[in-house]
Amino acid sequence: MGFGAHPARSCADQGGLSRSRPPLQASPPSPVQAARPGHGPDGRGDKVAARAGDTPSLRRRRASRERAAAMLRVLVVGAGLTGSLCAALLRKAIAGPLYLALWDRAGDAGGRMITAKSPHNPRCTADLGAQYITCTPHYAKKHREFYEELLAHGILEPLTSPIEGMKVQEGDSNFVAPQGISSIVKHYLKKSGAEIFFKQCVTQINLRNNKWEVSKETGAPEQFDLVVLTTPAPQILELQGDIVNFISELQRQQLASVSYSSRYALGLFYEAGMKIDVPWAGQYISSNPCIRFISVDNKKRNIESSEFGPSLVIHTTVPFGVTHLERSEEDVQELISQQLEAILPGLPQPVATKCQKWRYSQVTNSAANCPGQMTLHLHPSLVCGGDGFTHSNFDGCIASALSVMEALKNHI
């Protein structure tokens, strides 16, 4: 139930992808500067030419702007896996000045990898999308240094917690997150070194003077001269602007063809000391028409404590979601919580709640004959990214991501 296995699951080397620019020339000298000390055509002075009656503070700003001029300006529209990942192999594979910025709509990064936190202890944690990762040998081997990256950092680790109805392949291997599976994303966001900016929903994209200028709900627009979006593609379709000539009939016929199923998470936390007395860390739940998996988030990560509360995450079944889709989220939790008291009666009171709604749940179908990715232009360069162009776990992010890469790298 988690990247490969769960209701809700979200979703080598790069070398050879580098751009250089051009290094800034300086204006030949002036009379007045050839003749000052340190402004001479031998290159020893400022590396900003001077100019008559410049004062220091003029000639740091002139400087400043040439620096931005010259800069590549890249927008990642997306904070789940697949954009995080883009930014960490753009900034990895663009080696001159770059701006790299991530906008989000949502409030934290993680996509459908977030994990909530207690208002009441920050370190009582719960995952409300991916509960874990499966890797099939064939990934193992075609993503190893993705997932040798992650153990080396601690932030994958072997799921060895009981799962109770978890459908085991031969060879497949399972892992957790132990510090919330949305580590994984801040992970690769870290990487990147993008400037993040959350609470940020595109609403148009134009072409202005062979740049991008990307328009959000609020704030003024921005100018980029590349831009990957990793958004669901009901979202993609929904963007105004001169984008909506640049899909093609084709592309558009395949974005309408992706689909996804939907579902609710409810997280519980729950005050230290108090135990959840059950025998599993993990449940598939068959049997009720409302709950498909239930889990001890805390023990499923094996990080139990004194320190903090246990966390108890319930995700909804498919059908449930879809019928309850449009309903508030306040009645959504009192039918959840009414079905979870039938499953495990006498739960402690929680003190705090979180319900999240997953329109865009699990790709049920992706987009049919596209390479991990959807190239809306090229000059300057508008790719789209996402497991909706691969399929709905981990792996499949990755795959999208590194085709995104290959896409761009005649362009970066």
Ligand SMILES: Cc1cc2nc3c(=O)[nH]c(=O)nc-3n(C[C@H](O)[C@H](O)[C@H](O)COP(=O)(O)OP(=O)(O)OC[C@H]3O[C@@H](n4cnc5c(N)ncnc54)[C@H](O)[C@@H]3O)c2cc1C
Given for the second form:
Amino acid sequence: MGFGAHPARSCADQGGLSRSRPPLQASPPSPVQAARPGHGPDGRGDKVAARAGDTPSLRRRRASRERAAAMLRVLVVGAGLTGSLCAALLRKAIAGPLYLALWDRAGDAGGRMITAKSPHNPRCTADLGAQYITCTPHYAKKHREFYEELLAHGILEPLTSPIEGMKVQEGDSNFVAPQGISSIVKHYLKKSGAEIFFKQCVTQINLRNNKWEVSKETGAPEQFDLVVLTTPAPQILELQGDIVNFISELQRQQLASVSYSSRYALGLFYEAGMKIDVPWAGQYISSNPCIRFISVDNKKRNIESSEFGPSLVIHTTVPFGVTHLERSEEDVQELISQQLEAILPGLPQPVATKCQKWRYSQVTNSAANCPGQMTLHLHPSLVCGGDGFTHSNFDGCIASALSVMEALKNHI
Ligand SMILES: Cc1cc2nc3c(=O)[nH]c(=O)nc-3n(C[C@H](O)[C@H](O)[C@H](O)COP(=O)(O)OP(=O)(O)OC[C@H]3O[C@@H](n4cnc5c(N)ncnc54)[C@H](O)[C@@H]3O)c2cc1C
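Show the form predicted together with this ligand, please, the one above being the form predicted on its own.
So here's everything in the complex, that chain up top.
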């Protein structure tokens, strides 16, 4: 996701939308682990041999230390679609005791599949990144179980409202997420049972005693047996520490060759009762230098209600995004609003707005000759995934997460 990320900028610049948790000082077992018999937080059920002079409290502490030492500690960096899916697949694949953590620099889950909420009414939402999911016949077969699961849970529904100018290929199906596109990511995060920490920006990865010591902008570094990175490729190259030496020259070139388009998204949130009187739910614009796509986002997702207002999403063209990448969000918002007024004159005043810069929007060149992932180190494992290793859409992320699992299968 863009998040305004820039090599010279600190992670704190990325800001967040809503939720944050305090930095983790000492890592407790995940709630899922804690609930397992024999792994309770009070040590009940643990078979720890008694030693002369042991008091019950000493014995409990020793049991807890032994449990922690036996537990595989896994970190996934990035709470976008690839990271959340990797976390869910790792949870399923690892049978033994597991502490699974997921860190993201942003303030909420979704990455480039973010759904922003109106500060006036959390039910008024807007998909600022990915808009809908196009499933080709090839992926309908290959990723059938993923589509079936999301459809069965009502997380995906067929796109039924009209999107003008959309290119439709024979055999393709299109889906929307009624609760917002980030609900897909949140589904996999919940399934993973991972401890999730927002506003945790990874800065360094070092090898210490055969474990990965991962540093973040705030709080103490933590050690893990296995790390999966799912940030865009330029953000992998920004990381400092021993990781720099584990990236071979060829891998560095492959990562550096991943390129992305840049664009802005503007979300406009309206009060309940307001009407956006257009005959479409989305429209591709081909004749404007600034605006490429507009959607009445709630209508696109079939969620019109008297209890919350409509929301509009505007995506800029890539040339506009590239030209204005370093401008302030206020300036950019003003420019987009002027062009919007020319396309849709007389729109009502929104009650809230959100301007999002996507520095890393969609992959235009993926890493050459990479099987959906890049293994930087095997023992202990350090693997990268994400759409930079495949292609920029739902199926690209699934393909990458499955490749990450394939790379790790003999090491977990
Ligand atoms: C404007 C736009 C429109 C799109 N439209 C569609 C569409 O209609 N359909 C479709 O299928 N796809 C679409 N896509 C593409 C799709 O959104 C992406 O392919 C997908 O979301 C990528 O997911 P990811 O998990 O690989 O990466 P990301 O979603 O980018 O997740 C990476 C995460 O890593 C975090 N991160 C980065 N650096 C650090 C760090 N140092 N420490 C901690 N965390 C870090 C980021 O905060 C981010 O949450 C669109 C994307 C954009 C931007």
